[in-house]
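Next up: a single chain in structure tokens, the form predicted alone.
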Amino acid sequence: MAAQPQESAGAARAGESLLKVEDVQLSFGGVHALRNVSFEIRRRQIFSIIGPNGAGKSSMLNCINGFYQPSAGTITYKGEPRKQMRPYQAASQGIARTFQNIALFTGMSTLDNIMTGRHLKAQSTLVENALWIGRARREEMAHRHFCEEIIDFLEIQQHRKTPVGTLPYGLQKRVELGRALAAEPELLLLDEPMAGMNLEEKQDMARFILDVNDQYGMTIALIEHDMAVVMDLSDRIVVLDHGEKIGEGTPDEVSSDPRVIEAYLGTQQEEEA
């Protein structure tokens, strides 16, 4: 994968704040999905959001990338406070997303699905694309080369021409990750990237997440229910329960927090037993 870490505006200085969530609230009618949630994600971190089902984790990601608009609070991204953000704006500003449920074009090949992640990088006009001349042709070749390198990085070379609907579940998840990487994001939001995977598939996905973070300096915000994975991957963790933040810290700090143990980790341990 030829993409390099974003170096603009001090991105090379690890540890700077990339995204800050301050007192965010989200309501649907009388139902409070998020209540005064605050946390900060620093550049090049792997930051995990955990909690029981219904805790507000996906709602939080939806607020970050503009699917939902908070009813109160502020989200600051790259130093710019924002009151509202639409998904296309988030994408254009360097936020990419995968989803709990796979959202791929099942009749298209692996390569073509990943190519869709390059849409916002295109600069050629409609006429140039229709005639496939000049800049359109050069862009197409450059984007294809870029996506081929992502395919090599994710070790799915033998499936580049395969319709993704025929691929096993774990490989479809990998293709979805590839599509997000094709957008060259500064912040990658992963919503349960290992849900439904077997142990081997989880190990592969964990390795790719670490490589994306380590080799390319990409900041990652992760929702995941597998606590072994979360504790191994994360630099920092925030814990939600019924829309409220009940804990935050390093994996060691969170795993020893009595309130977190009572609300979530104790339940996890019982289920694993």
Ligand SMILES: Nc1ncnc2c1ncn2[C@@H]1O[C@H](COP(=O)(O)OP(=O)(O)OP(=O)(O)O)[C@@H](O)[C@H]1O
Given for the second form:
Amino acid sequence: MAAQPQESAGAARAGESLLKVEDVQLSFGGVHALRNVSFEIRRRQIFSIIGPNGAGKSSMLNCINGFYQPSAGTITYKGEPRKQMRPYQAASQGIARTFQNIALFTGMSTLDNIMTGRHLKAQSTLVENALWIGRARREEMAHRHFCEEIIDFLEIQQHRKTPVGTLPYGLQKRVELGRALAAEPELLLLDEPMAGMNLEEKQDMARFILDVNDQYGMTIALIEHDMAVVMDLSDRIVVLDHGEKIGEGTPDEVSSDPRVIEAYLGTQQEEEA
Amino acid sequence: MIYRESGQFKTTYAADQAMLPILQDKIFVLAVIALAVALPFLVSNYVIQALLLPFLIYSLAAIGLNILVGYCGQISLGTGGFMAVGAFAAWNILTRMPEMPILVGFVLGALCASGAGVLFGLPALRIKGFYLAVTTLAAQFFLVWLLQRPFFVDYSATGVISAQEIQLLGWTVDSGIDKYLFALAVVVIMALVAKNLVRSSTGRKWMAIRDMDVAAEIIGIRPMMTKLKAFAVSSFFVGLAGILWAYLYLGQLEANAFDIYTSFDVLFMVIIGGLGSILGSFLGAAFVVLVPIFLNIVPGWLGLPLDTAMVSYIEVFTFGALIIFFLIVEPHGLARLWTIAKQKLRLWPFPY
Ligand SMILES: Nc1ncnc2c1ncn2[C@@H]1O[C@H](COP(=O)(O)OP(=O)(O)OP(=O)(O)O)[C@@H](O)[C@H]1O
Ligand SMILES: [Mg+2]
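What would the structure be for the form predicted together with this ligand, rather than the form predicted alone?
Up next: the whole complex, starting with the chain shown before.
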């Protein structure tokens, strides 16, 4: 209901495996945030992770981009199982993300936030930057051009020079998406990109996500609570509850799975009632 | 909101990304530089030596500290110590290798300060805020103590160690005007360098670490490298300021001239002038240099001569009050007030 996909998402266009999560476990003291979770994300997919509050969804993304280290299990990215890794290493391998609670650089403008997201593509050295010679000047122009395209795409032209701290919530979420896109990631992790938005803003955001996936073939892992959005956008869904995977499949399969309905959709209906 | 002059539309990103995109600003800066060059010929030698020279050199130190504190969000109370390292390293290099061109000696001296900055910045990789402040405070005392060891300077012979005379391309920098112009050239060049850095990818990384280091790391910024670069660049500027202080202002090498009060003064300049602003560094330096003089002169005019003790109390009190004011009300300092004034001026006389 919230989103009108231009193209029905078909599992057929999914490509080779991009990320494989096998038996991943994560615990904080006594709390088991993730227990033996496994799934696989294929290229060009929009892959959603759903589940009630505290299910471990954000923790899963945090493991994928190296913010948390799983206590057991393996994560294989682009065919290579990986060991300990820092978030900046994940970023340089092509994983970008947005946060459940916006994490923008509040002292900087929209443009500077997005330009910062592009820094991995910047090669100019400190000395070149200091003297504004060589690659410094050239790259700055090229990156500015690229970032302006993102700004146009996200329809935030008039907020280009506004400090992001003063922007309304919905626009901040957009800028954060822009910052992630600037890195031209292969895998984009979106943690509740539509939380707290009104219907119109949600529709815009859904359109952006579909376009990014469609036009640039970017693989997306999405956490979202709005079931209508998830069912419309996703190629594949995994359902978590209390750190455990309780279901996986296409939107149709998941929405008719009795365990999922009981654990998640059921409780949500109760809350709404 | 208006942020551009009407009629001056930027048709290319290059034009929009120029250092001073607005024509009036460009004219203003050029006028200030022209005035700055003419100034020493209009005022007395005393004003040059006691006012203008310290102002320029402090501005350079404030730019350096602002890079660390205002742009990268780290803290340092070791400014004086790093200034001392710059001065003593340059002097030692130039004394031991008399053939070396003096400017090269200065750059090498500033690089030594850079090294010291990185060394004492290492704890910043693990600790933040208060603890980092304490570490850099320790650096301040340790460095000033270390530099007085006979290995670095031997005071026993004369008690005073003079700085070498600055000579380049046949120009001997000895009169007040010479010294002023030399300092001005260095400061203008270094201010441009600082401006280039903060508008480049280097500067954006610093600001990202300052605003939210967790998010910065997640978009691929390496926190350690970025912080250490800020310490290195900041200390380079600060070290260079120390060299100018010794060679131009004092004319001699004296570790105690770089005491903890120097560190605090430069920090005050950064806070009062504006965190994260190159212009603010100049405004802050002007303010801190001028206020004591103002306090000395004005009560006299008003027929209320104050004794020196009283003046220094008022001075401390004024700075204290201002710092609390700026930290709480306007962390962007005088530079921000200047921007607001400019925005008002752009709309004037139609405030809507
Ligand atoms: N850094 C942490 N320290 C301790 N416990 C944590 C930490 N991060 C997550 N947890 C715990 O792990 C569990 C899963 O949290 P997580 O944030 O992954 O849930 P979520 O599915 O994203 O929930 P929500 O829908 O509310 O965002 C929760 O019980 C949470 O309290
Ligand atoms: Mg979450």
